[in-house]
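This document starts with one chain, in the form predicted alone, laid out as structure tokens.
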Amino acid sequence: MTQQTNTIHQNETFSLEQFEQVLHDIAERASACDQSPDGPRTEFRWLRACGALQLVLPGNLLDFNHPNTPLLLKLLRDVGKANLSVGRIFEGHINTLYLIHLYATKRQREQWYAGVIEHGHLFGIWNTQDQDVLTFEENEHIMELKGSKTFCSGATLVNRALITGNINNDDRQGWQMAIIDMDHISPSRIDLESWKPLGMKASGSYKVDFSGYHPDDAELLGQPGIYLNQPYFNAGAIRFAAVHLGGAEAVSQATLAYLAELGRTDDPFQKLRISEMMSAVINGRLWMEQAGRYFDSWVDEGGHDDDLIAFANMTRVNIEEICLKVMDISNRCVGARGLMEQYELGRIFRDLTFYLRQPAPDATRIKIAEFFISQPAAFNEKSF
């Protein structure tokens, strides 16, 4: 740790400590952010500034090529602290970079990755269909694009978009990966209506519709399919249980200083209640390091696709109970008061509860007691 440590203040375009003022300035403004209609689009800035958004291009602290997954995880987890809203942008377009890495050619690797060092663009990535299914079209060989994406996080942020939709032609059958420059997206097709949840509000997952858009080939990234080849698409859950588990402890956080400022922290069934906060917090780091490091040896050595799918569910489901778990406890030390405006906790609950919603939680445990049925001798091995 203490070698990373020292790559990261030798790094030229990277400040730790300027990240961690950055993380502070945001926490700090994460009550305001929530309240603004142009969400956190001046934390984004603050993020560029400090060269966050280019820590996982080449040569950078994070650089994809290398084994630094509990790193990144760990940084995930600290901007999710900060605000769950922009760790959820932010995840995703560390995402999208991951998936260029993987899928792109040389040539758009150069362009997408230059147009973050160069610009700042912030990616995000939108998979979820509307009744409007997304479909790519073809017309006198002429491609365009018909229907729209749900749930796009940082809609009125991101520079460019990685899409998902079925594509039908000559050259090109199934799910096709594309990146959209959202410079040419009328801001008349983003609706600013179709986002009123219970929690991250800031997060701007407005609903697009990107019809009429004429994509060329430079822009399809990968195969049709590719998207969902394993182990990626379902190990890929760590990034974003990384950023629930810093929502977690940004409760925890709350509710210590709240306890503090009442001076209850002496109370012993606070002290009981405290105790088992804390403990899957500890859990929860656990998981996300154990995660971290199995992603990037059972990746590197190759045959491991079914113990990493199955290691990245527990971890996504664990934590998801974790953070259940945090904010139960939470809720019976502050009580009622606790919850008033004034404070933080209310907003961080209504969050962390929304964020936690993520597809297909019961069948994702389901797969999890598939994998030990069909493999019950993993259970006894020592990667386990």
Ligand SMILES: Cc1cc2nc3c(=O)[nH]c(=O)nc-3n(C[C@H](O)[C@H](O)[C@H](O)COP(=O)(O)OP(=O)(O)OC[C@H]3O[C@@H](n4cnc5c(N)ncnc54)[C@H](O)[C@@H]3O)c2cc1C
Contents of the next structure:
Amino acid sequence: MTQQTNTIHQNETFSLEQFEQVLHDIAERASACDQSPDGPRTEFRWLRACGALQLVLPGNLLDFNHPNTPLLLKLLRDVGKANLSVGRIFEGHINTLYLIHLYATKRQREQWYAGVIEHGHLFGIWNTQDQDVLTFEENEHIMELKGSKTFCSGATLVNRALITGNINNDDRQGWQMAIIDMDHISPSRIDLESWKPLGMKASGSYKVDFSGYHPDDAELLGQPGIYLNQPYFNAGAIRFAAVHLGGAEAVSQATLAYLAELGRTDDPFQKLRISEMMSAVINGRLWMEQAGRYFDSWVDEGGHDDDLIAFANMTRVNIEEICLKVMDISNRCVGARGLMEQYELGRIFRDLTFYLRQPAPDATRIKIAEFFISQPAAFNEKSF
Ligand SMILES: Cc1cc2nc3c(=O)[nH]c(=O)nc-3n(C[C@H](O)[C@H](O)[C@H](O)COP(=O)(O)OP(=O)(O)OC[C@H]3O[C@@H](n4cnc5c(N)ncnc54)[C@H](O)[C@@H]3O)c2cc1C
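Show the form predicted in complex with this ligand, please, because up to now only the form predicted alone has appeared in this conversation.
Below, the chain from earlier opens the complete complex, with every other chain and molecule after it.
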């Protein structure tokens, strides 16, 4: 079920020019991908071939050792603009590589990076779960997983999955990360009936049952509890926000193209809406740009954790509002006719509406308020 990657052997570093061409092709195929039972398998073959899976590895354009988060966020936006489902899976790959960069041993890092470079391995990160929670059990010193993960984006495509669950043995207690080999998970463990969403169908975010898998020590990533380390955990929200904003950009472009096709751009009411819609999108770009800059300045610095988390939370919330606003305005611009199947907008609306539902939206807003309540000086004295 997972991608056949062992014949890839692509050692090229990331090529921006080819990447842009690939994104163009991904956008062209987005409707077909939405209907395909294979999901974005072809798209990830293309992304592999242009080196995009190694984008953040040492020596590549966005090597995590030399932070360049504004550009990373821009590229995530561009992928989201081409196809939000591809963007979700691609973002999961980047997020996993970031956790490896932060927490893996040298040996693990070399091994997982080699998987990407030599075999084109795609990584996923699956933390969400339902009633049958995932745990690391131990029987006579042999570790065994029990339980499932839900919302596993790219479940049928991912080669190495970062999963999380409780561990409780003599050496380790708490929320443990492990990166497991999906070739050892039988396709029958991926519940294809579990993903019947409003949108983001092509993300194939199925429920996966990991029961019976025996992780070895070399597959455990970091110490228990480290997954939730701040500011990395909350500040990471800017990466999915970037993909979301790409969806809003796609909506705005499709709206303008539709109005131009129908010769409706001279109308003053449409102009008013276009003005509001484009301002909202540009507003989103400014949030992302600044979020990227603060991330690079503050994430490893130690003295600005609260500021970084507050700004990332505000970025996420503002991007959500911007996306909702852009869809609302576009809806009024194009009317019912523009939401017929021959146009792209219906699919993008479904994808973006659904994908915007991310964890703890209310709690995020409350945390923003608490930051400014508990640190009144933040507004006047700090850089934002
Ligand atoms: C397309 C897509 C792909 C995804 N891919 C992945 C993936 O690859 N890996 C992964 O780990 N996860 C993934 N997720 C899951 C995601 O990270 C979130 O966990 C999930 O979207 C949150 O779902 P929800 O809106 O139902 O959350 P809920 O927590 O149910 O929130 C819904 C609403 O209820 C409110 N609420 C929450 N708790 C309470 C309460 N106790 N009382 C009252 N109100 C409450 C919230 O504030 C919110 O307003 C994906 C999600 C989507 C949509």
